[in-house]
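Next up: a single chain in structure tokens, the form predicted on its own.
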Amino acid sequence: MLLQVENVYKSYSKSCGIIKKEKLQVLKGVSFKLHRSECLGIIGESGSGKSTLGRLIIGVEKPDNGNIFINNTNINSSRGKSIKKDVSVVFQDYFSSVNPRFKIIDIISEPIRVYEKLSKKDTTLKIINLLERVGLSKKFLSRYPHELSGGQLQRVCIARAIATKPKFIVLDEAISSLDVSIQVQILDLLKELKNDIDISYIFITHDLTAVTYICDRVIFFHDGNIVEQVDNIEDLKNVKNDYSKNLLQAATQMNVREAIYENQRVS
């Protein structure tokens, strides 16, 4: 077992007037597991709490109650700091997740400098290797983020995410800002990396089509709760929960609309 999330709760203070505040419960007793070498999809609409869950898993926020374990170590314990490099993240907004004043070599080298003691030459060689692994050449080393397309910059973010050889990556709406054709390219890259370096993913999204393309299992998330879990992606069509059925139906209708549009565009 790679990741265990046990009965996790999370709330935020919500202002209700000048002085009074109340708690907004975002996560309500969430529990699930991530196995090695798998991609687990977490799907839900905006505001369902899935991105909050992602922030807890990577350790940037702490749960109010419950525990999160990576390799049987509680990430919020005193020993948890030593396993932070075992998890990386790729966000939806690739432009805001990098420093626009940094060159690509500096962006990718950030986690390497934190966790490894390499010479400048060895660091550069490692970064070139990482760029090539995500389908980019060394000519990108000296470029700035604004000189790259969205797909290219997301590849840089993926290169940075795998730089520390993490056990798994949290992908938080990582393809939703990209054009459909570029989305497929990034998904293919993620599948290739999963096989080549034996990495696991938590794929947080609202896009059920992408889930069926890359994920082994899927969790349906609604109003801070897991409402249904499908342990074999082949059984996705047999969901029982009404919320899951509605998402599945909406995804099917969207696929039909996209197919009609594509046929009209080609003709």
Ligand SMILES: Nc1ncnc2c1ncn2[C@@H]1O[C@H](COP(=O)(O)OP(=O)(O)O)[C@@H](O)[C@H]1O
Second form
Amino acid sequence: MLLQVENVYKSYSKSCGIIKKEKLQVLKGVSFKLHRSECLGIIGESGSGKSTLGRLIIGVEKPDNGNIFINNTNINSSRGKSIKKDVSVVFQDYFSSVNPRFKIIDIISEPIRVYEKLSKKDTTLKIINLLERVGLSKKFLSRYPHELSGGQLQRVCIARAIATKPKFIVLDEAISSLDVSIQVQILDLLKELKNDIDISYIFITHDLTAVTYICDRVIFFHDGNIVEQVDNIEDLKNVKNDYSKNLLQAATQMNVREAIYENQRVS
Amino acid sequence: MDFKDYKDVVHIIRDISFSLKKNHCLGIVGESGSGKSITCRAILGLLGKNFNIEGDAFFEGINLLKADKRRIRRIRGKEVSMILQNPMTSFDPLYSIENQMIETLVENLGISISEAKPLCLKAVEEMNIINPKVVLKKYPHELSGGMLQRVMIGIALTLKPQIIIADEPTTAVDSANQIKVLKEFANIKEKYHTSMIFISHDLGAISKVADDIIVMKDGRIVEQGTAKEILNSPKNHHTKYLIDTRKSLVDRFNYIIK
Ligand SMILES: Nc1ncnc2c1ncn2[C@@H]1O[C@H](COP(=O)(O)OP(=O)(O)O)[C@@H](O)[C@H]1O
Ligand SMILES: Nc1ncnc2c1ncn2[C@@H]1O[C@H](COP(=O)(O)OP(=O)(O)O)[C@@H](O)[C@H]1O
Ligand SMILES: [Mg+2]
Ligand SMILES: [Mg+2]
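To complete the pair, please output the form predicted in complex with this ligand; the form predicted on its own was given just before.
What follows is the whole complex; the chain from before opens it.
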């Protein structure tokens, strides 16, 4: 199993006033699996705990209870460090995920330097190759983040994420801040990468339409719990849980065909 | 309202003209950086001195680009309401929703606090918010983005402006709540006879509320017409591109749930 999340709990202490401290239980016993070469969607509204789950999976935070295994190794055990390389992450906020004073070449070379011993020339060649993979030319090498559009910068973040040949990438609202037109381009790029290299995705989002575009399976996440799981995305219309049905209905109303313009005005 | 505008040095907006008809909703669509926000801020005199604006923008016979500051500020408070992308930044985190609504109404309508109170409740009720009395007592961080945005619309409507300008009002809202916000916008025209400018990068959102559509790209208008014309028979290739990309996203969804 590529990734196995077992009964994971996470809480944060929230300070109420000065003395009283209350616990905010964010994840309440979450279990699921990620298979090889699949895209698993995790959908839920904001505040439901999706990003927290993402942070536990990439190992920057630890669960209070429960375990996370990547290739059967507990990521929080002593052997866990060696498998950090197997997972990458791409966030919603592409601009604050990169150092504004670094050129694109330095941004992408960071993880390569950590995990591989390459000569300067080979590193540059590798980066040019990665840029081409994500649809950017080598003229971007010496540019700074502010000289790129949102979509271009997110492509750079994806190039950085695949630089270490991870087994899977956590995409946390990775397209949510982009224009619809650019969202489609990035989703197409992710699909293409998945065909070319052996990689899986955990696609975290609040947008069910994007889920149907790219995911093979989807988990409905509500208030720190998995409330429903759809193992074949084509069965989406058969969801049973009220919360999942609500999300499906809202997305259906948003997506009524533009061609029948007269019928689709909301009222 | 007619609008003609020309900006210098770095040309941000080049020679655009459009009009907003009474009791109509004008949708402005375009990718980020195409000049949607700056166009509206120019009309409302919200741009700094380093912007050089040429042209005219008439609101009921008054040229907004030439009128004196005080007059424009009065129009901005009373006649034209703005609704922005991130509802969280429009609210003060330290005050309850009700207190902020009261303050806004007292200031802009010149009424007393006791007169404002029932208006607040009515505004929230009109937005189809469940438990309106409970919601009024809450603080901004206790409400979802979609809920806050609907409260914003409620406040804007209570001021009974002639024009509402909404700049990406659904972009920061969870997609499940976007449709609710859009429904409130669609209702505004029916109930209040308010005219609207609705800005979004998302043709899907625009198509739910707009009567007329302007398509912007690189500071220019590349196509304009009725919503029906633009959505059903686009002429410009950029308009077609915006429609096609959204269509490819939505087609897969519609295929799966059919
Ligand atoms: N570091 C933290 N400290 C305290 N509370 C947090 C922290 N991170 C997240 N939370 C809280 O956990 C809840 C879930 O947040 P998050 O995982 O970001 O949800 P989502 O990504 O689904 O929007 C929210 O109520 C949030 O305020
Ligand atoms: N304060 C500013 N100073 C200089 N240029 C600006 C400023 N705000 C926006 N611009 C430029 O104006 C153009 C249009 O921006 P904007 O109206 O915000 O686009 P949109 O709302 O369509 O995303 C962009 O190219 C942007 O770089
Ligand atoms: Mg999140
Ligand atoms: Mg804008």
